[in-house]
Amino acid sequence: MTHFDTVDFYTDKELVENPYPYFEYLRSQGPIARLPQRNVLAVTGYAEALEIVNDPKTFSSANSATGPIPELPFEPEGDDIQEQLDAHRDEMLATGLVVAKDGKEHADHRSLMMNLFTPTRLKANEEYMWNLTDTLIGNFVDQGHCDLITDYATPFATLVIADLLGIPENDRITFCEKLGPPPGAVGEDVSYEDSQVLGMSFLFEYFGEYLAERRENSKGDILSQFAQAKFPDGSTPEVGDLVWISAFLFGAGQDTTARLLGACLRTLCEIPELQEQVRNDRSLIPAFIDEVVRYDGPVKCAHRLAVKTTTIGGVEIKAGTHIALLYGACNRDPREFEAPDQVILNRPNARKHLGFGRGVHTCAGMPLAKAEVTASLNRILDRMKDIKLSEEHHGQPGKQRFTYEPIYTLRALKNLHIEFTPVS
């Protein structure tokens, strides 16, 4: 591709596969770049990214979860766009969404979600996790080869984020059934009545009716206290932010999780011999899912909204530009990691990479998703060894080809074939 100064970032599928060319393009251009098209300046540098996440009062959530598209529903005037943004955020796009909201409204429903990450609920849930690896992997190990997102890793993220929200067991294999892709199809036009807001609209019919229930009859289960949750002041919150919670956790917390097993176990089939150093030293587990996350992580582009007019990184920001915080680019970002293109288990600052978010909207399930490929990761390596791509579906080495959900947003591999020899 020779038109990075014309693509669009949100509409061009060709950037999908690989996009981190086109990041290096970005980068020429500066740690901030404006894109062509839709009001948007593209972060690449690390530290000018950091700024941005940690200043919540000028760059806004509310267009997080999609960015540019939809437009506003509102044309910014002035300076500071903070009384025209509440004016008209019920009009954008899923801004019922926890990663979307601001302030003290913000703070209350993140800790409604943090009701649900107690160490008591952790620990039982990780117990699950164990067991559940074993038992998806023994459906296909003896056959020496599967598809590691459709086999395992997707109905192994759905089904322990259905156990920690404390979903029925008759229930889950619905759930696995019918999840759909999250916000951020490229080339697609994103409409509320869609919802399919997260792709999954049939979860907050789902939710709303358990939690409707329960918040008028406790079973004294998981969704039942999650149903008599109140806000830090004492409060009772409304039966549907306790549903956009949920969806919400259910979403993010499969999708992400198994994308991020998915890129965990590319990067050990490309790279035989890391393979091996982590099979034989499992304590290196840790630092190998940090890395992965700062190389090829599942988070592609998080972003916000400019609500005052300032300057970062020597670029003035006018209020009601969109910020794409390109994560890919800013974990890449040679300012701040040496050698970036290049895995280094141990890597001294390995933790410092944007994979998980920063301030006030650090992913709450960043314990658990480490937890969940970390028991993967063993088990996997426990029950296979010699693990390889399969030439047949991804091609030969140094011309291998993988499928990418269509999305700006996620780097989220569609299928990983492998080959293994069983372990008895």
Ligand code: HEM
Second form
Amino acid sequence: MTHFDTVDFYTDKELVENPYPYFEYLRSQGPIARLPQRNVLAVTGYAEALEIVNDPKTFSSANSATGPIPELPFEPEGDDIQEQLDAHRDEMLATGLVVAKDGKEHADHRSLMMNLFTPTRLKANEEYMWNLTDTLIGNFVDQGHCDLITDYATPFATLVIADLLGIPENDRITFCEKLGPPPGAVGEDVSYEDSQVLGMSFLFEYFGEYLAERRENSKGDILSQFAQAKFPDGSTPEVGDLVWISAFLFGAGQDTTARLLGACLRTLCEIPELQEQVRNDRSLIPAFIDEVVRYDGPVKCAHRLAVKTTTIGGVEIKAGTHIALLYGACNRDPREFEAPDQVILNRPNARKHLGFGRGVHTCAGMPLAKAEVTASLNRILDRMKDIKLSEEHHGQPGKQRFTYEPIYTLRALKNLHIEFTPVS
Ligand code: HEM
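Got the form predicted on its own; could you also share the form predicted together with protoporphyrin IX containing FE?
Following is the full complex, with the preceding chain placed first.
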């Protein structure tokens, strides 16, 4: 594609398979570039993105998950739109999500959510995930091939969060079947009323009933403890607040982790020497995971809304402008990462990437995601040798094709067909 100047990042499906050339085109216009079709400034510069995420008073997260679609329900006026935003926030899509909250309300909701990530709970969850990885691999390993995304990564990530939240075993399969797509479908025309875009309507119903019931009659399980949780000042949250948190943990933690596993395996297949290196020295797995998150991580972008007129990197940003934080591009900023288009395990600044965000909204599930991918990679490498991409599905080396979900917020491999020699 050569006409990047006419491309709309939010609707053009040609960018889905490989967004990186477009990101480089944007970078050639400076670290903050205006997208001509919308009231959006796109950030490809690492330092500029960091400045923005570290200033939540100037840059609201109200549009974090959705960006400029749908448009704001008000016409921004003047150099400070805080009052307008406060007046219209409830009309905006998905502002109940913790990732879209600001200030004290965000801190309160984040602390509520952290009740679920206690060390004891995480330890029990980790034991569950190591057993689960064996069970799922056992379903297909003898065939010598699988679609890593549908046969392994998606059920794995879904079941791990179901376990973390204490969803009864009998309901977990229903969760795997019913979960819809995450927000941000490329080219979707979304209205404020259209909550389907979040793919979460089923979750809202489910958790609504569950948590309301457990608030009345505690059953001593994890969801009951969560139903009784308090805000840091001792006040009691609405059941609706807890429902948003529970549902978001699925939205935020399921697809991202599954697609990171896909990206890790794609990388190991494309660089066989690296596959052998990691197979022979498992202590490299944490560095490998961080490098894949930097090089081809699952979150392509998050958004912010400029609440006050300001200047970043010499560019004036008017209040009311949407900011697309293109984390996938910032992580390849050559001013920050040497040879950014290469996978290099021992980068001195390997963990400085923005793949899990930064600042007050840094990914709350990062340790969980890393634990999930570590367990999976270890067991996959234990039980499968000579893992290769299937030529039948992806084509011959050098001409391979991959299908990604058409979502502008996520970099989500739809399928990854691999072949391997089973290890008994
Ligand atoms: C590879 C996997 C994952 C990646 C790459 C990832 C990435 C991110 C990013 C980039 C953000 C920041 C969004 C922003 O700047 O507005 C974020 C926030 C968040 N993530 Fe993750 N995430 C992953 C897995 C998970 C998991 C497993 C969970 C939980 C089960 C989770 C829960 C959250 C939550 C709750 C937030 C919002 C935090 C807040 O607003 O305070 N994530 N994640």
